[in-house]
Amino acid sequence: MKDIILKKFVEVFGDAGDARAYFAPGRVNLIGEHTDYNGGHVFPCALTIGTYGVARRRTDNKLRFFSMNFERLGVIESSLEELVPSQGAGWTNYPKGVMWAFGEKGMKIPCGMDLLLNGNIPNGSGLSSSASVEVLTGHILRDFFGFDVSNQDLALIGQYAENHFNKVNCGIMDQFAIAMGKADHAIFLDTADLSYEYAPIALKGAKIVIACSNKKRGLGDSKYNERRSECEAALAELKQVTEIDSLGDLDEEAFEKYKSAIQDEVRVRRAKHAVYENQRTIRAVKALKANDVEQFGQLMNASHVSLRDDYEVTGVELDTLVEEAWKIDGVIGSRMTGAGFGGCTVSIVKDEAIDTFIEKVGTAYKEKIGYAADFYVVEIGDGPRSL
């Protein structure tokens, strides 16, 4: 890939000069959905697919962007004086947002750059192509200008950019999983205090398979922010009757004891998902540590049911992929992953069942939905790096 992107860089921007190549992964969350902004636990891992980039410093303040995924848009020009979000800027709002965020944190970008990207994460899939671009940009800025920031700082800066520049009220999970990725490990992260541990993923005789629904969704204009505000309202009501800082502070028993304080039935269900999903995630990691992959799979299935019924973020596409997966012998667990409303499912499938899984789920999905899903057998990879 490095040779391909360097060659394209020369084609688009002329001489490569001192251009450097980089990579940042995508991520998939194995369990713990819509818990990250509710002070709960998540269990994501970085993937070996992600975003490749080539960058070169300029002697002026000009910014020139080119994406091999959106070649028809050509080179998009901006400058360090124009670090403001705009509809017409499209995907460049993500790297520009990170440059802006570095400045907001007191790290001024001293010169412009030419930046070419090529991602092999399906766009709009829910595998965090946007967070991958953000972490990649942060890694490039650190490498170019010697900013004293850790990988964890890159995650926080990426989230800050997404929240305040792109106005998507996301939690920390996506950027953290990408910035802190470790091969063959998932990250058990407590989003309340950012304490974390790496848990080895040893799926003997099985693989992680991602099914992309190919239903596009935009986070900013989805119901993502609505779900977040519903949980915030439920938390405020619960705080009237019990001392908590987040929904993640409650277990199931405490939630059932205090839930009558929530004045709206919809908010009860939203909060229930956040509480129960957090507890499922804690139990799932314990199961994995005990080599009980079957129990982990059952908790994945329960997670999807909760996201479908209590949080209502699945939709017919994701439900079809998961419900068809559950019918296949050799599927240990399957659930939607990411924000929902489209995007992907993640399944743990026994090696001997993978071909059948892809064929049968794919056929049933196309018959019901009218267009095809894409399937990826993925591996767990490291965080951002220079190539």
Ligand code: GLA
The other form holds:
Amino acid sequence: MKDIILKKFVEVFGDAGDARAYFAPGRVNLIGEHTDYNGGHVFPCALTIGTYGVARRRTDNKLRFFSMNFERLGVIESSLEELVPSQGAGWTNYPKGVMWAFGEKGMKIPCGMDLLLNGNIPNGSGLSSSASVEVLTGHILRDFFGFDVSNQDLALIGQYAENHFNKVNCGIMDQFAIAMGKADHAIFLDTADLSYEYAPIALKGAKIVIACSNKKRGLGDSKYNERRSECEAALAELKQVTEIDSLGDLDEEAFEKYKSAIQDEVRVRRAKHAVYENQRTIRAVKALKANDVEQFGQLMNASHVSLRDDYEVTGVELDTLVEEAWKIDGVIGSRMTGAGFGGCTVSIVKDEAIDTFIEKVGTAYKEKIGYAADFYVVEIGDGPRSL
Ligand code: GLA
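Form predicted alone done, so how does the form predicted together with this ligand look?
Below: every chain and molecule of the assembly, starting with the one above.
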């Protein structure tokens, strides 16, 4: 890949000069969905697929961007004086947002750059292509200009850019999973205080399979922010009757005791998901540590049911992929992953069942939905790096 992107860089920007090549992964969340903005736990991992980039410093303040995933857009030009979000700027709002966020944190970028990207994560699919671009940009800025930032800082800066530049109120999970990724490990992160632990994922005789629904979604135009507000409102109501900082502070028993404080049936279900999903995530990691992959799979399934019925973020595409997966022998667990409303599912599938899984789920999906899903057997990879 390095050769391909360097060659393309020369083709697009004239010469390579002192250009350098980089990579940042995508991520998949195994369990703990819509808990990261509720002070709960998540359990994501970085993937070996992600975003490749080539960057070169300029002597002026110009920024020139080119994405091999959006070739038809050609070279998009901007400058360090124009770090404001704009609709026409498309994907460049992500690297620009990170450059802006570095400035906000007191790290002034001394010169412009030419940046070429090529991602092999499907865009807008719930595998965090945007967070991957954000962390990649942060890594490049650190490498170029020697900013004293840790990988965890890169995650926080990426989230800051997403929240305040791109105006998507996301939690920390995606950027954290990408910036802190470790091969063959998932990250058990407590979003209440960012304490975390790496858990080895050794699925003897099974693999992680991602099914992409090909139903596109953008977080900004989805109901993501609405779910966040519903949880905030439920939390405010619960705070009237019990001393908590976030929904993640409650276990199931405490939630059942206090839930009558929530004045609206829909909000009760939203908060219930956040509380129960957090507890499921804690239990799932325990099960995995005890080598009980079956139990882990059942908790994944329960997570999907809760996201479908209580949180209502699945939709017919994701439900079809998951419900068809559940029918197949050798599927240990299957659920939607990421924000939902389209995007991908994640399944743990025994090696000998993978071909059948792809064929049967693929056929049933196409029959019901009218277009095809894509399948990826993935591996867990490391965080951002220079190539
Ligand atoms: C998106 C957000 C994350 C998280 C998930 C849902 O991926 O970016 O912060 O909230 O949705 O778990």
